[in-house]
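In structure tokens, one chain follows: the form predicted on its own.
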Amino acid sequence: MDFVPNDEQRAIVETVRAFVETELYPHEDLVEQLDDVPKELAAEIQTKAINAGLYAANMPEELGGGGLNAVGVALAEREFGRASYALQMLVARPSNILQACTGDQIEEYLLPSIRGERHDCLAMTEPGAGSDVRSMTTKAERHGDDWIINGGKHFISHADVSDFVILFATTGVDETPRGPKKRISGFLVDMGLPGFEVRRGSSCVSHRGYHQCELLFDNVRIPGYKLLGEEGRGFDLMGDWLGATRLTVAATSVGRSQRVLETALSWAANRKQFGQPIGNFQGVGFQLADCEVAVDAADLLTLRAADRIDKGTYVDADAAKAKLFASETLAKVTDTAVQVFGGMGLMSETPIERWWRDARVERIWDGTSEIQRHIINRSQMKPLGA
């Protein structure tokens, strides 16, 4: 991998950074106060993003997307990650799972999502099925040419502002040498169907304005063609999506770590005690030095995983390493920033306490740190026959 960015990569970073600083930063305090993004503001940001050519940057150019390769997407996500999640997600990067659309699904879901006319959310997690995805109980059963869905999901991000859900449900059970195994399939389900209810979930301390929701399905009927991909192959679709989103979490964690560290360094250079900047004291300076080393390492792990995707040498452990280290680095950097700011780091007058709160969820969603370690360890042991 060439660690010197080329002209295109520099342009991506500069363009996204300028948009984030100009169009997103000014609204962060408002979103924090409201725990919401006003509809007019959301529409304004989305329009500006489309006009700036930043929308659907992760989708193929021939479909109307930005056509960025994996490294380009990681660089863009890193810059978006510097801003409030509720705001940066308005510059949508539709789920890459939608590229599995076929036939009428392309015109109904894929292309409108790329154009910004429709918005998706993805539903896997249930109260009894978090990391253990195969334990999900939401069912889809065939009734003639249709499917009938029953069950519920929770912790579904931004479902309250989505037009449809990419839903994963069980469609049967297969007998295997290791015992029964649930067959999981993907579906495209429009909001507002009879029997389909979306509820705002409990308030969360992380990422205010970016809501998690509960989805309830009571005999929801959808046409047969709303099956996404092949029946029973939903687990493969989820695997593809989780790899991409884990890399997104890694990249956004790096971007936010960089912003937090820059803010902490500025404070340490200007805050004086005992006649000199506090950053000159080893107790503070060494912490900041360790943070910079960790942030750089997280950045390199993330870009290496993206580079391997582009070269076709990627394995699941690559994204797992990046997500694990970057999210835990963000926790370290935000906690250090609180310590450097002292009492002011816990006051709402500064953004430090918000960044500290926001950082906590990154080690949980899209696969906990424990799951990432399991993936990494599995890749270590499998070649040894264990």
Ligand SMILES: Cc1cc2nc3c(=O)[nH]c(=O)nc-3n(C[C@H](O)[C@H](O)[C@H](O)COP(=O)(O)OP(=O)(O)OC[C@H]3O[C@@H](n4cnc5c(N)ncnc54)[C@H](O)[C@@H]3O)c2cc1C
Contents of the next structure:
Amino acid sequence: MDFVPNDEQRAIVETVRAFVETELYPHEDLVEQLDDVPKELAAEIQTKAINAGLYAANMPEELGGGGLNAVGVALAEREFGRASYALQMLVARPSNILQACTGDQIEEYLLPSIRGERHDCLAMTEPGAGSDVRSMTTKAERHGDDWIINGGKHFISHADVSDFVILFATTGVDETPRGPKKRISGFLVDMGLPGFEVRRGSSCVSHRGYHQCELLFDNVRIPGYKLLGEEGRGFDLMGDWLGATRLTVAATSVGRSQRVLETALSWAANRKQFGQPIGNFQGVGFQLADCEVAVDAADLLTLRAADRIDKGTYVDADAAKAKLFASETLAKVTDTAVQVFGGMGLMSETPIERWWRDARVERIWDGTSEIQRHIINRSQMKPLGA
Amino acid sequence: MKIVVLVKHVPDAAGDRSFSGDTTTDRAAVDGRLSELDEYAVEQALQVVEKAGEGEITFLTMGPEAASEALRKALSMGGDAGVHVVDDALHGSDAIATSLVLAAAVRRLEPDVVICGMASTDGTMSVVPAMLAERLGLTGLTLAASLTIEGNTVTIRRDSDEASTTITGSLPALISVTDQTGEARYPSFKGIMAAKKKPVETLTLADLGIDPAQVGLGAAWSAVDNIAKRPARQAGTIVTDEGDGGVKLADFLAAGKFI
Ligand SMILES: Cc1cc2nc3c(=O)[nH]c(=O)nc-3n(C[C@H](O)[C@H](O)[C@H](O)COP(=O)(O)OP(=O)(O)OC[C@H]3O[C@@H](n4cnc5c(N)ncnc54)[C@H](O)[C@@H]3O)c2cc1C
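Having seen the form predicted on its own, please provide the structure of the form predicted together with this ligand.
Once more the chain from above appears, this time first in line as the rest of the complex follows.
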């Protein structure tokens, strides 16, 4: 067990931190005001990230990606997580699931995504199917060699700035001893196809400038080779590739918690009331102490899960624990920061109220806190035969 | 083309820097880093090689164990190899001793070009480049705000308050560059992972054939007698203009002998 980062790990942290502070922080207020990232700015940041070799950190080096292992990715994500979500997502980490591409899909989707020429989004959630992903009703049916897609998705992040969607849809029903079970399959669907509409969703309290959208499919026809993975094995795809994505929420939450705590500490050390820095009052100081313990613990849980991915001993509960604890820690830290800042914490003059709002979504997306607890609890009960 | 870039590991200027008991820089008190001014040198070397389409870059540092971090940082930005001169006897060396040691190390590498920063951010003496050029008999072109190498000719632009001078010289040459040469690149993820596979050679004074008596605190040509912390900044004086603001300002400046 080694808690000391090695040379490369320190270099990853230092480099991403420098990039985030120099290239992203200065634009945060603008994005907040506009609820958008101006196109030219987005292009500029993406180009800088590509030129700096910081793009697609999660993808293998042979494919042109950053070639970081899971711990390296977690450290990079942690540092990216410090910045405005809309801005840091411009230094894209294409969905890991694209590594399941085969044949022509590799040239058409995987490689251009790594090069920054195309952008992906991922669609599972529907108005009627949130935590219960399998209850989705968007369906894909075979017509000769093609597939015809009908249905709709919602809450799909950054679909408005994506070129294609990694779509999950039902492709049939299996009869099982426990009743009928929907078969779910993955597809790669280009934006702009006839019958495929992307609409901006309603505005969201968290992460201004980063939009979620509705996707509507009305007899959208795609050729057979756009099936990602095997037909009916969509859940295996998610299982194989999306655990690491869940860890991303944990890592970015840790990074943001660290930044918020640093800001709160600096305020507590400088803001004076009753002739003293407010951080010297136990009532304030103890809250800050508790925050630091939680942030460290969240960091360690996240890095442990990543280390287990690298060592091949990872189970779903590892990322679930990290995601659950890190997102709840972020909630606690941002709420504490508002308290420590007092009235100032609620004013848009400081970034505190933004961090507080932004924190809220982390306990919901990529599996709610309850769903993470469910995963952890299953890993407890299953070995006991329950 | 063979290029040597001199890189120094310095205490982070953002930290609370201090001195040790023997009046040398306390290198343990704050985190160290590759001197920012040397990052420009690294960048220029990388650009020279990129433009020429060929070339080999070796980073050279002299400093304690931790100085290898400066080499790693440079190697993660690019280049091919590192050389680290480390020897307990070097502690407290002045610019003259530093240039002696670096000259010996550079000589072994037989470069066409040596590139370094205009100064280190800790000592800020700015003399090592000229001393090195002199010791090695290289064309010395210091304080370059821009740098191009074509064939056997180096051209630099040196900017001063009064004039901008273009200077050319022939290889082999030593060039020190300023922050005007252009932002240094970020290390790429690939570069970071590749850095650990690049060779770093460690050399002692014995390897360089230098007598320890010639270097270190004892051999320094100057000595620090006394160190005092800069006094805390005084609260300023606010002049309120009640029609006589100009007079009050002039009185204030006159009292301070500014005018
Ligand atoms: C801003 C934003 C962006 C998003 N981006 C994407 C995206 O890009 N792609 C995508 O596919 N999805 C995306 N989502 C969807 C997100 O993953 C879902 O919101 C999430 O999975 C929860 O689903 P739901 O909102 O329908 O809530 P529901 O599933 O309806 O849950 C409501 C409440 O019930 C609880 N609950 C549900 N089931 C259980 C249970 N079995 N036990 C205990 N409690 C339970 C939940 O924890 C929650 O508290 C996004 C969501 C948001 C808000």
